[in-house]
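As structure tokens, one chain now follows by itself in the form predicted on its own.
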Amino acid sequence: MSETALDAAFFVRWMTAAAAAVDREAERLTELDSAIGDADHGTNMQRGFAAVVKALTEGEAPATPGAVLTAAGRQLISSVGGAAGPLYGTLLRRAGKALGDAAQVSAEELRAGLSAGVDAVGQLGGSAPGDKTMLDALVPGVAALETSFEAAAAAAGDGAVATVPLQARKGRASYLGERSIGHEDPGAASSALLLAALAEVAA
């Protein structure tokens, strides 16, 4: 794993690369999200990254990442509505309060950062692996940081995926039983952005 230093400038491209990416696939996220869902998850992912971007870019930018990492997730919680919102906005401010007021962090830093943050996500939603969540982009994802951005990234993607044969068991998706089967998870599939936006930003 690379030991460059990341200060807040580079979370602040981060976040901006996320609001492209999920700008870009709003409407696939949105599409999954109609099979098992409220058919909102692009609508509400967009919105609330458009208002990170502005909070981080309009005034006075956050002065260290964990700074911008908690401002971040003050915007989701927010703007974003239903249970994406709670759960992105306990990922990242989490994150945020683990690398504290550090003006630069190691990668090693940041995946232990992003590490309390998925377990914060977990407990909040009490769903694990398996359960065709979030977590099954973002646990595999924030591992792979251990090894490179890229990896995280891959392995976020592939987590993402492989949520289409699963049963849902936390959330709306979960009302469906098997009938979720068959469709990829769209908390998975925006997670696999965030990261892949994070590997973006990094090359």
The other form holds:
Amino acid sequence: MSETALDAAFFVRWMTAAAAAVDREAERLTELDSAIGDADHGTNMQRGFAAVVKALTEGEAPATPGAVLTAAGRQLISSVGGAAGPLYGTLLRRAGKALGDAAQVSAEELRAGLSAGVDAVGQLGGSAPGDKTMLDALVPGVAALETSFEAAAAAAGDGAVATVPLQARKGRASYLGERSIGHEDPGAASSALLLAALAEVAA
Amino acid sequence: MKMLINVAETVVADALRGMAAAHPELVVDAENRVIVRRDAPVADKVALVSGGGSGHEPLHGGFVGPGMLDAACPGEVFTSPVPDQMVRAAAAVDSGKGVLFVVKNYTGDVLNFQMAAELAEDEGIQVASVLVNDDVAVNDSTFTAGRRGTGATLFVEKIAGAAAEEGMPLERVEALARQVVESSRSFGVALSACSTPAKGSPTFDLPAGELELGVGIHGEPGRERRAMMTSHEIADVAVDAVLEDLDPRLPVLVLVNGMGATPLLELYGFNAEVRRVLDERGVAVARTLVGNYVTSLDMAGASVTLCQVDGELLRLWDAPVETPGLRWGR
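I've shown you the form predicted on its own. Could you give me the structure of the form predicted in complex with the partner chain?
Starting with the chain above, the whole complex follows.
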């Protein structure tokens, strides 16, 4: 992967692009959630990322990549609710902490940071790939960051689609048992959006 | 779907304003979404805090008051509240004797309350948590998120609330709450799906001639769909499912709970069938509560919750309570 230097402004652009993507796709996320959950994932993510953008753009923006992700994670925890709030919040906060207080990070450092975030999500949710959760998009997506941002976006997207035939073992969809089979996991779908937004701003 | 609302975005805030207007005995902080009994913190009393998604009214805000909860945190519709609300609630009601979080077993509620407990402890508030997981329709296995928390939440909040009101210490209140959880089981049936304000249409498709067995309280489909049954047949299925997991020799508290859109006429009729099954199985009924207590917006249907009680639990159940949604004896 290229050794592009990524600064705080880049991370703010990423979060802003993620918010726009969640806005665009909110209806689809909610639709996916109504098949196997309770039909609010789009609305919840929209509310959370709107709060993230507000926090990052009003007043003084955080000065380092780590601080941007930590602040974004804290906003998600404080505004999303449900399982998505703590899980996405933990993903970004843990990644932000791993990035430390460097003014710029390399793409490889970003991959390592996000990888730490993904591990924390698995720990918090007690889940693993194959459970039909966010991790099914995040794990392959973050691994593919080693190749390129585009590859990461593509792998996360494929990972989300690959949740369709799975039976959910975590979250509210797990109560459906076999009836969860045949539907894309909304958390995996929104995770794919997050990595697609990263590829978009890196392009 | 027609709803008596302005716009979906302000449904919870509007409801809180209305609740404040109706209940001067509560302090309703609409901005931070915390409902607190007006006399909190009550000196030398363990405080009870609960919360969860909105759409289950009167749960939880309707159970704030003497003898039950000290505070409640309503989230968005069917979405758990955030840790900030819970920490604020805990700080508002803690008298120094500690706080018990009553948490329903849903991933979102569990994670947010867990974060809140850590944050509250950082602020020097002693916190214990009890997880309510009474729904027998869900296998408690590694293949699901575990049994959901439904009707037993009311039993836990009432009985632990009475224990706290009597001045019992946190560990005793917590132990009693846990005993209620372990002694309670529920089973729910949906005759129609509910519609969330944000979506505006039914959250799942249930044809006119069918019903969902083992349904939860979030508009999520149940485990099994069957052709519509009579109240008599539904009671057989529901009560037997619940009893499978309980000791039939102990007397029970019975909650026949409406999901929001089933009239009391039907609920009382259903309760007659529930009592018939319990009589047939030789289970003694200590007390019965019939009504809409743990609802699922406009879903039609009902759930049955049984809680096995000994003398102390029954005494605490009978103790005075004064909340918008439940009151007696004062």
